[in-house]
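Only one chain is shown below, in structure tokens, and it's the form predicted on its own.
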Amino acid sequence: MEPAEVEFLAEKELVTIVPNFSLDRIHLIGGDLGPFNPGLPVEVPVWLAINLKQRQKCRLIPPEWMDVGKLEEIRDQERKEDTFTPMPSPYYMELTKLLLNYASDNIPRADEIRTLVKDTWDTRMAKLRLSADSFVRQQEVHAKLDNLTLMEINTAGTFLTQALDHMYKLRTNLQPGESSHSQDF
């Protein structure tokens, strides 16, 4: 899956707006939309809310999440414990991308919100690389990464699947291959 297709799932999960404009229900094929009244928060999916925002016809409220003080205890949790911490959101990085570079007018203390999702991200690469250099030496047949998200699992797996697969292929060429032997009956 390409990064593209992990943030077009990400526009579906909904975000709060305040629109500053009237209009009933939108029937899509999703589910219906509204109504729509001015000053009247509304949940919406992320496009629709990114599509409304860059026309000027509403306000975005950030997810409850995107707060700096919630954002640093879950960047210190991720630093303090060994395993991956579940985070606040699917598409917390996603979402953090989407929403900062198309409403950070928005959204308060955009720049340290931003720098605070960056470093969670980083800690949870290295953690997650650190797993793999240790599945690979240890020569384990599977593993169990529990509360990685999907941008995570794509970031790192077409790297460790090509690992594992030339791990493979070394591995057999090293054996001594059984079809060479005869078989004396």
Given for the second form:
Amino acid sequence: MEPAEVEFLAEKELVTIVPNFSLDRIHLIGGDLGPFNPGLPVEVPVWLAINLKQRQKCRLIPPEWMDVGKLEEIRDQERKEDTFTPMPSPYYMELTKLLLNYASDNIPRADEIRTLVKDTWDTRMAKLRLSADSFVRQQEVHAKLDNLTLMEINTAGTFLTQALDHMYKLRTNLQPGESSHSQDF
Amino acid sequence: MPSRQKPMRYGHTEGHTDVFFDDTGSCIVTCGSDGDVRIWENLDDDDPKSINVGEKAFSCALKGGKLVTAVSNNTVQMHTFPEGDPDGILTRFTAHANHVTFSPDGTRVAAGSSDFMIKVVEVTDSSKQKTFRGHDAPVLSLSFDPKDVYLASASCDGSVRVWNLADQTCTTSWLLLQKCNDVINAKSICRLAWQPGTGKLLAVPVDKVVELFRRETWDNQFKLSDASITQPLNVVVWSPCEQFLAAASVDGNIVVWNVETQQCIERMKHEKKYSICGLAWHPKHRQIAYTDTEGNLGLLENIGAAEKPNDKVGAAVAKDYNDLFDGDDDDYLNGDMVEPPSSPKTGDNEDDADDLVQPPGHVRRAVIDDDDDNSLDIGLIKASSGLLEKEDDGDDQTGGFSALPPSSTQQPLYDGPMPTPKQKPFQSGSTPVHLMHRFMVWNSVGIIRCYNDEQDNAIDIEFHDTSVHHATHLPNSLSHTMADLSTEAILLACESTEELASKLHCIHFGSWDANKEWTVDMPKDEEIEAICLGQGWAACATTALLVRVFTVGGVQKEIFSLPGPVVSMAGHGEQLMVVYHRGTGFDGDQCLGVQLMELGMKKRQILHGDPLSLTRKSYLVWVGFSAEGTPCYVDSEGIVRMLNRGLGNTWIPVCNTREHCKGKYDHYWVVGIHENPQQLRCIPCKGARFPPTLPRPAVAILPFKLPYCQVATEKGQMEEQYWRSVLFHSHVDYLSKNGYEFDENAKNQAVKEQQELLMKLFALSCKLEREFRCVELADLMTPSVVNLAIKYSSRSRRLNLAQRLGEVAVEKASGLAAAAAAQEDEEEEEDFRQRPNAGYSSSATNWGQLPGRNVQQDQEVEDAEEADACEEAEETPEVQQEKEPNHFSKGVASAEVTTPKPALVASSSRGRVNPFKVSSSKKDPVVPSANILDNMTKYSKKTSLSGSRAVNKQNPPVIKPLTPKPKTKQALAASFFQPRTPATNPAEKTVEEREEKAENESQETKVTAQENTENRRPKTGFQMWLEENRANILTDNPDLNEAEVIKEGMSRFRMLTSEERMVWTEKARGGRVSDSAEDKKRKRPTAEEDEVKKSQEQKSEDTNVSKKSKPLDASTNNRLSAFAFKQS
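Okay, that is the form predicted on its own; can I get the form predicted in complex with its partner chain now?
To see the whole picture, the full complex is given below, headed by that same chain.
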């Protein structure tokens, strides 16, 4: 999967906005949205929130976890533990990126949040690389990775599986007797 | 405890502090290591005046309007007080001074410095200085002899010396203290003090005791000590009456002794045990102010008040009757009796109010509860009354307190209800004025914020709906403190300053001319206290107890006097609500009155200064109107009350916001109330009563809940729901009565919902065998639902009940007829919609229909329908809940074709058809289109009425601009039978085609349509014809049922020539001439319509073009929708 596709999926997440216009319930294939009352918070998907925000039709209320204190806690927890810790949202990276890009004026301490999420992300990616490395080194056949988000899986998944395939080929080629077998792959 | 310790408050940054009262005791002066001198009005003063005197202030002294401070640049400065202007430098040292003090007459200042020197300087002439040398270490503190002969000083070298002021020699010296090298290393700052007045004794804090030395002999008179003192004492002060001596220790203990008796009368502990370094006795009252090294300021009240009783009788009493009380409060009895009238300002604080009231109650309880032990009680009462007398004597003796107001000595005799300080005027939806960043108003239109800091003094206006107006930023040069906001104007007001009068400033952005602003100056000495905006008008209430009304353009209109000082005002549409003080409340209650008036065409007062019901010990925090125009208010206990117009304009609590709070100190700050949908919009505030401006608070929605009993049970729940529904839709009646437009759909919805709930309650009562209750419920039902109830009860074999219900139904019908008859006479009243059977009224041709007429047909059709419905209902009482809405749509709203699917209607009424919407019932596409037609015309009618307002009609959350409907009947009728608007044109064509089709191919549908509409219409020519010819038809085809008879009749009628039909039509019209003139007026259009219809039919296809311009009439519409109805 492309990162863009993952981002597309993330855009289905709901966020709260405060519209500055009035509109009755709108009916879409994915479900009904609204009604929109000026000044009254309403939950909408990210894609709509961003669209409205770009047209200056709403004010965004950041998700609860998008808070410096909470993210610091998460980052510290992530650094402390060897395994992956559960993330506040399955699309935390994408949401941070989207919301901070388009609605940073509605998010207090946006820069700090960006840094914190990036720190967390880096920590997790480092863990992922480390575990992939040990996985390959020890020639394990299976491993369990909990609490990984879709985006994280995607950054490593394709490359890792292909690399494993190649290595398998190379390894089987090392044993001349079975070389003919490996051609089948 | 008899004395009260107020919670400490932050005054300075941490470090050495000093505290004083000014000469009159009106304010507290503190200085601290932040270099500021602060002047506090009282302990609750949130905004003390600050004078910056230097980098660090070590000590300060105040007398006769001069403030002397010892600051870190080694000088002793003088400032004027209370202005705080620098008034020169008195003297300089080579190190900083540690203590400065005034001589008793205020002419000289003594300063002791870290360079071991003491200087005494004339205040008026700083060149006249006397220097006292002799200490071998930094001087800690100084004290002037009240007779101006000696000066006492303490130093780090451990010595306390007495100097002769005249010749600057050391009179005597004691080595009392521990030696140290600097002030910061000293165990105690050793603030010694000379007894005021006679100057007989000099008090010196020496470690854990206070040593008192006699003047002239300089011998150690006695020592004062107390077991509670475990750490060295820092400060000693005398009370102004010379009787008491207070000392404070480095671990935060304050002890007060009576010097004569050498008894300790007061012990107090600092709440955090910080070292107390400043202590000051109020010049008049029994108060001690103290500061600690962390910069906190505290106040101790009623010092020594309970001294006598405690020491003598009180102690005995407490001992004897110890079992009557818990050990802790054994002296509360005396305490509360001698409690001075806790100054009114403290009354703001709820806790204080509680303190005030509780003890007497407690006494009473103690006395009453123990009635098994009467002798004890009598003894107790005697003892306490004896105490009172003695207390008085004691007070007389203490001459030093003669300055006390006389009331305080009489106070003990009065322990009745205490008057509550009146709450100050406020603007609804504003946060306190003293805040630098505050909300001036937050309402359903927008937010006005006010910034008042160093950089900026400005007002920010933001609209929730940007289509009303764009956000605005105004400079706040006049320092406005009040604001209100409506969809057409911004209203601001400021208090008067020395030069400028109090001003009302209006920005009428809705104006179409270029001049959008106007201001009005109030007369001299008149301050604006509250303002509000309505539709087309603005109002302000002033200190002159006047309410002034202006037009929104600035024309002065009505003025009227208020019976009391205003508390708050609110406006909505043409309604103005004013809340004011009716009198003095007691025991924490406010005594408020409310006036509600209409400032529209018909000016009248609705609430004539009625008392406003508030929760006990609460005050008003929000006053306003719901978006639909019902007055509401909120008190400090979080109870939201709403005006119940249905019950003689009483107030009913609709929500308790505190129930929704998580924490004890959380509150909800109300910003708006909406009745349809039922929403209480408010902002959750954690640990505060109001929200900060940043981060921007988010609005939350709370549901309403009437405080009905047993809402946990099904019955209670439904009762609550029913009455809530009734209450929250009563605004519709009000609106219709006052000629406003309103959402008819919502009204019908509400009636349906209410009847549904009644029916459920009815079924529940039936199940519980409570037949009497069933009849009571039936009283609340509309006649058609009563019929349903009758069916229900008869099917469930409750014949007795059914019979009684039948009586109810008859009663209702007769009552209805009487009401309708009365209505005919009463031409002005248009409230036919209020009739219980309002469900019928939405069909256009209902006018003037008398309930006795057409009963035959009505009954037949309805019975058929209801029988179906009842069968459904009875099969499965459990499933009833799901099914009921369906048969209600048939039964209650009867053949209401226009509102089969509310959601659908709502969406289609805006002209947007939802391509994705999954409709729950499989409907022919024709149905929605028919609905669109009906509702579109309705909608466009509304818009044409309300002018250019583009506000969404189906969206009540926005305050609707309410415009009165045309009042005359003709106009009303016209609006009903009005040619439908061109908006229907494209649809019309298809309608025509369909009509043709219907005519040619399926006569049947048409006939049923006719039949359906017939029920609700006055008789037409066809009907009259049918009545005459029914017999004929029946004889021809005896096996026909009713519907088929009509069908047959229809086709026969069609075969008549147009002349004949004309005759019948004329007949129908003529028959109605006998009706009242009013009736005739209403019905003529219908008759004419018939003609139009017929001529249309005749001309048929060839006139298609002309027909396009000809509007679709109501009957066509009806037939069409009926056709659709049939299809579904």
